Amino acid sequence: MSDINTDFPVPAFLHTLLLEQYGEADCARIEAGYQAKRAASFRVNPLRATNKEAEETLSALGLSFSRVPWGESAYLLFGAGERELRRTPLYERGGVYFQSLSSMLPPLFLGAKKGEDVLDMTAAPGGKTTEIAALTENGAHITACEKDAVRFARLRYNVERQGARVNLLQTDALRLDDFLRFDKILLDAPCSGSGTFSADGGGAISPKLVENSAILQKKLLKKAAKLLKKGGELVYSTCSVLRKENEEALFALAGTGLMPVPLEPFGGLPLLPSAEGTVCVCPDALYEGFFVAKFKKIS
């Protein structure tokens, strides 16, 4: 396998990783990913819709779509079906939301119950944090928080439009008092984006924003640490593909008194090799790349 595929140039730095990491196989599978036409996927959101009326209307609209096992209200859509369903008052009521199968995954591995204390460490732009409001329905005590302005007003925009009830802080979730307790953390890390890159929208990826990643990541688990209650639970997740922005960067909460909580992953689920009880997905037709790891405070 030469260093870059001429028809879909993955940059050779990324190639490079992806076969020492996971040898010639599981990164063509990876690279096949990168190239694979997406279907378009959703969510019903509870608060403001119900499965039937969204069935409804996809089937008014003659659209093509089909429910995904794994989740009670998550769809594929197919063939030019996401605008059509973007004109549609369901969707201007925030009915639905647009998102990717695999950001649906770290919510529901999260188990947000109804009267807990949840944090979302780096929310925007509010598919997860607006995901965990509507599984609690609006029961769980959401606090989310989002540094960048820009950022912070689409996290604003989306929570509202889906009326979820959030907390929501302009703040870096590094700079939160360290008196403060959650019972479920969500660390929804920033990462290099290895496991979507796409020759539209990867080209930012380089081994500079692999490394600076990493960095962040460990101090924002750090952070979580600190945060979360004697038996509260912490779910972190990337959108990359690369063991140092996963699995290395656990290593931080070494001495912290979390303990690994084993994934079960769902089924169907285009799984690539990874840390015993962690969760690694392929990017495919369906899936983006995707990274999530579930610990438990013990001490």
Contents of the next structure:
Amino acid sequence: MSDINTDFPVPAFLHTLLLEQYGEADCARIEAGYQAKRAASFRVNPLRATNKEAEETLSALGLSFSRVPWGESAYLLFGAGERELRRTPLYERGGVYFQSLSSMLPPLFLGAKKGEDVLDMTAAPGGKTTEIAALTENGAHITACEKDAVRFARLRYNVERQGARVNLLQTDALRLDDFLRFDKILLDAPCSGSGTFSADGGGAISPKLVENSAILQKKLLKKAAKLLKKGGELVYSTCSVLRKENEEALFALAGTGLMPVPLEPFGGLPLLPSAEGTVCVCPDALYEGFFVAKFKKIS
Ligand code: SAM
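Now that we've seen the form predicted on its own, could you pull up the form predicted in complex with S-adenosylmethionine?
Whole complex next, starting from this chain.
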């Protein structure tokens, strides 16, 4: 057994699952990542601001920042500048949006284009919905679906503030009409959060939550497969590093006519071993634990 830092107790069941799945070395990397103090990160929203405007604002505040190589408008913010940036007119008008680096990945892998019908199935608070709108310069026909009323209100707020053009639906994605068809679907599924566990924020994880998440993920995956046009593409993501919610959940796509599309991870991502063509990010001082896989409907 690897040593567990008793000042930072990872729940025994989670430690056991990580150890079984990854072995000692990667289990220790993940658990060290849980304890890391992550730098803040944000996206500049090109629907409301330019990178230049954002950089000028940050420099005027004396804040230390750097561009992330794989993201046109992804930035890291060092030190304690988040509160100051949140008080600026730039932030107020939706010119920047705080979002974890890992969470910015699925829309980049989705690659939605202008004119396409795009569904964000489980969308609140809207980080990825608004990112898709930004990446397509508001030129895609985006539908964003969210079941929870309180979270839906947050989604609406973020969409409006960022000037994103989105058709918002407060509903259970499992109840969407089976006759609907989309070119691209993002299923950023509800999950146990095992990739983002921390002593102060991730305490709710339990075996039951992992179990229930996997059941719901499989249902949502089957629904996504139905709603894709032939030739359309699905990106599935979770902020979990557990096989049960990632590779094993994907078994639900068997017999649905979807084929895996291998992903090329961007340089510099701290990767964990995962099924071929999928990306599993290890939590560390820059990234949250995250999983992404992509599929195309061929029949
Ligand atoms: N993609 C979001 C973002 O980047 O801001 C985060 C999505 S979060 C991981 C999953 C969301 O799915 C939660 O807001 C949850 O309320 C919602 N959800 C759970 N079950 C759902 C369902 N059956 N239909 C629609 N939304 C659902």
